[in-house]
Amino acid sequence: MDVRVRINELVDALIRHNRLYHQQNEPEISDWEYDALFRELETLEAVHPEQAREDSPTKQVGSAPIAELVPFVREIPMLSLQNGYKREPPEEDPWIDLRDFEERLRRVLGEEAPAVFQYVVEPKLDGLAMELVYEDRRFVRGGTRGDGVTGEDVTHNLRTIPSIPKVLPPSAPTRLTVRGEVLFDLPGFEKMNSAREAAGERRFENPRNSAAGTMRQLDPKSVAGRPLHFYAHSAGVLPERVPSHHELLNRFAAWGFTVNPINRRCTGLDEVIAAVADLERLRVDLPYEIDGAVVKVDSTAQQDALGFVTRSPRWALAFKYPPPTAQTRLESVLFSVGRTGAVTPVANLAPVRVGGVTVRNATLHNEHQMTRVLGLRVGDLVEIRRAGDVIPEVLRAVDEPGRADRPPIAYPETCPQCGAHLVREPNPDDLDKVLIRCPDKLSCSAQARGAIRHFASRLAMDIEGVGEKIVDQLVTHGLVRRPSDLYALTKDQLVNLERMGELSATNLVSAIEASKARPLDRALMALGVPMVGESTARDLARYFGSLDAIMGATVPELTGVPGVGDNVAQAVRAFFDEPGNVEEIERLRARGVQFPGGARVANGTAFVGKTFVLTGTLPTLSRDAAKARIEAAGGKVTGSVSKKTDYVVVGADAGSKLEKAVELGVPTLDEGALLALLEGAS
């Protein structure tokens, strides 16, 4: 047997069967037969590595883990799309945004507008935007969308996805960048989750977020085998001009990319509306998640004439559907106890698919929502939706014969975790509602678990290794009841925990020790002061400079901090007036937690109390560096422009934030003006 010939035969056959399986859904051989060919190829390549081909499917298992993700800088920016939404009839025309879209096209083109436009309608895939770079027709690198110019290089993980061709045929350009979406197919996602459950691991909750998290893994071996797919939908660098969008998609398919088979070319707006409506009806049966349809002008010449507005093409529209709903049975209501003792109702549902995901639980928010708004009874037929296409919630109970005969669900009188009598407190945000809490912080294991997880979380003390499973074990074995107990743990105690070897125990003790020096704002977050999030913790730390100063501040002094209102000040004062909280702070100090502050930011500088927004690329400062310097001077950096924004700092390729600033009359600064302002503040 000629080894080189056989290796070529196997590689070509496996690539062909991959394409039949992943792109055309027409497999010709069984999984067993495919695996036999794959194993034969692995054996031959192991014995004759010099004969292994670069595009061999065996190389899709990935390379060695990488140290960190590096920037992926693209030549041509990946633009966002203008949005449209399906309206609620009968008050509104459901398709008014599509009609307005075509009207805008005609206004821009004027006399050049055709009597009837040709369009392409594609499903708006709910995945992770990605760009693939090919040089000499070989896949060389790929990265996420990021800010449109710079994303994250995830080449090592993209190589593991079977539907991404590693070598293009001679008909393809030698140099090319292809854009599309990486996503989980839903049957594969469910199968993967079932396998995780069987292995005692947590289920992935959401396909889109799970795909994004998977693609950012540093070790490609943890990605290989997961049911990820890449769908091509547009080009970045394309040497040869293609006359139409549908022709581009046809070429992608000929070059080996997966192109969505339900893309539709439409003549005129009526066909577009019909195609968009058909996609919405198909949505529940598709093997992947979509949240709308993308409508594109087909003619490339017309696209060129239409051009762009800020960072979006005028010739394309992302038309969004309302969140999907489904009906199922309410089997029971569980009551969850959080780290603050708040008791929250959660609906336990008969499993149902909503928007391509199997839903078993849904939030009921609070007692008011569960009893007064919904009036739920066990056994109710309920309508649910995934709010924002992510979080399941119950919309209503369906009125059925016999429903009124079942008793309404009531809140428990005692804590479902520790048995303490629950207390009812006024809700400062809504006086018609109450907060129902377990008052026993020390005996309630649920509160202990929540408080410790929060204390060790990334935005707080950031203790690597103190995750949900470790916290459960620490509390269950009685090793930890409060955050300060973490600092008394020893390696000898930890090595007895499940799946905790000597090295892991040593690393965990080291991580806990390192957290003792976290800055004051992180420590404030860790303490769990009510109504104090990341931004407020930073403002308090900068304004007062030390934990003792914050603990001793009066309500009027607290409200002197820019951005701190009366409700927040009252909550902070009440927290430090509680003896148990002061005792816990002293325990933390006794065990070495330092709560290091910094120089107090002088009130009255140009930055204190001012809100900044950054947009575009600055000449010398990175966005992180600019943010750090603004915050060090007492300012605050937010992500969106509003009437409350004081300055918008503008760099090259500024986007819609600059437009919004001009519209609202918000002052703008370039980097030079920002640096001058910073120098004056110092």
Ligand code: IVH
Second form
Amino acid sequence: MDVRVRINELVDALIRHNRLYHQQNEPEISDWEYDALFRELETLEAVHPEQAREDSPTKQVGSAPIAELVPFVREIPMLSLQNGYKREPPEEDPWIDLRDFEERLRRVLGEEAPAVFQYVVEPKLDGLAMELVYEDRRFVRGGTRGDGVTGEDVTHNLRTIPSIPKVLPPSAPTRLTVRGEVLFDLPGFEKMNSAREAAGERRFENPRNSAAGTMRQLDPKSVAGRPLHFYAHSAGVLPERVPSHHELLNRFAAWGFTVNPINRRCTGLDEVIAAVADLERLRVDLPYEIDGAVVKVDSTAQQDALGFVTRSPRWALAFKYPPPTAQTRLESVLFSVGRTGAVTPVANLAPVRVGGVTVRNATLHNEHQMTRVLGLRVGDLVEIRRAGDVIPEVLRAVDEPGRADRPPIAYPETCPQCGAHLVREPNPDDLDKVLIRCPDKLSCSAQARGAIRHFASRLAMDIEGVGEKIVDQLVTHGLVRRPSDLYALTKDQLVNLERMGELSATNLVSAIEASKARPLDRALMALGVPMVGESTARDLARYFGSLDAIMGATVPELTGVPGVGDNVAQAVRAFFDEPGNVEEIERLRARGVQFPGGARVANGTAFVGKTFVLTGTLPTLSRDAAKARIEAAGGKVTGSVSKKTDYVVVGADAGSKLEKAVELGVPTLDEGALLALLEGAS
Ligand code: IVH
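What does the same protein look like in the form predicted together with 2-(butylsulfanyl)adenosine (IVH), given that the last one was the form predicted alone?
So here's everything in the complex, that chain up top.
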């Protein structure tokens, strides 16, 4: 058979099977058969690249990594929605915000208001808003919402999502922008997490954040294969007049987009209320996360007449449900010791799914909450809530027979980690909530672990490889008691640790070494000064310019920094008045930590957040010089090539790192390209 004919057949078949699988959920062939067709196509295309079709499914996963995300500027701004909330019965009418919404519609339309409104009720998908641009019926570009006008161009990743049509049928307009949500399908998300866990990788916590993180990846290879979907819900540029919203959705579907099948047309407000209530009940079983319903006036003419208030259309309302709750058993209470010594009760729960994720722990906040507010006992059936990104919390214990016989939970008298007698400090903000802390800063291993993890964390010294497991081992083996001990570690000490090879030990030592030059603001964060987070650290570093200046500043001098109030100033002063802290700073300095002040690199250059690996001998730059310049521009240099590496800088006699880069598809730069990038960044 003619190659071109076969390629055409294969492409058409694969596109069709993709649609059956991803949009209609009715696959006709097995994954295995699909893969066989896919591989046949790949082979033919490899041998006859000139015959490869632009819309070939093989092209949708393999595009090259990009150097950085560029702005995505849209023609028509993406607006937001006015919010309404389900109110608490019985004191309030739960649907009052829907009734008010319709009343506003009537008021604005006046005479033109219909006797009965037609609406469409849709789930409010808790994903990532995205706009897709089609030119000549081809998908050419897509980007995130950003500020509504300018987002980030993530075309390379959108191309890997099977439910995004890459070519539209002739019935579609030539120019079109479609808006919708990209989100993880939850069963796929769980499966992906199990696979990650099995591979020793970190679990993704939250589907929405993970979708956002995934879409910002530079290399589409790490995106392809993740269970992401796109649901179309509105239009940007649409050159044809469509009489109603439901008709628009029908056309989207006819053009190959996925439209949510549970969107519902409703006549009148009572049907809307019923649909919104049904959706809330359905919510727990949906294969994706929603945080409410969107109610839209169906008629385009009415929408036009209603217009906009500030940045939202008057014809639509996002009606939010309260955060999802679930019931499960309290199996035990653990007392976790934070890096400052504060002891917090954490509920250990029988695993339960809440709003799409499996919850095993929930915070009990403090002693007062646990014993007095909730009155918890081990074995209680408890109601827990998970609101967005925050740690799940226990709301109440369900009253059941026999509950009173269970013994109440007592707060420990001694530190569960080091055995020191816990001290109770009055909390100046709320006398009920005493702070219970372990006073033994030096020998409490929990505090040591917390402080070291914090020190090495991304926003602080950003030492790659110093994660939870390594820190646990380092502390357990007595190799590290405080952050400054990291700088005395040797390769020989590290290779003896569990799951640590020669190479990882070498890399770890160089990562620790590299962190000595972290700018003052990060180093300040790393010290763990109470109340000093990322932005305060930056303000202090910028204002004072050196660690000594900050250490010597009085409270009035500190409050002179814009944004630093009295509480923060006192906390900073108290921290540096403590001899133990000053000694630790001296140890860090003695071991080479520099705390360099001075001008900080602006965020947003091509280097910020990027990881580089150097290999081989560069023509003019020494390895140290190359490293220093990359770091000065905000980049990071690590020792080994992984999927997380953004660039490999290649010189003469490069060896296995270059091979690894090619294998993983990590872009490579020669010295000239590196210098050109550095030039652009400065
Ligand atoms: S329609 C004029 N429909 O909610 C606005 N938006 O606050 C048209 N969203 O990030 C938007 N589900 O992406 C619409 N069924 C749905 C939606 C939905 C989620 C998001 C939207 C935007 C936000 C608006």
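Positions refer to the first chain, counted from 1. Given the structure is predicted, the values throughout are model-derived calculations rather than measurements. Rigid core here is just the name for the largest C-alpha set that superposes within 1.5 Å across the two forms.
Residue 283 is not among the residues whose C-alpha shifts by 2 Å or more between the two forms once the rigid core is aligned; its shift stays under 2 Å. Comparing the forms between the two forms, the C-alpha position of residue 109 differs by less than 2 angstroms, with the core used for superposition. After superposing the rigid core, the C-alpha of residue 455 moves by 2 Å or more between the two forms.
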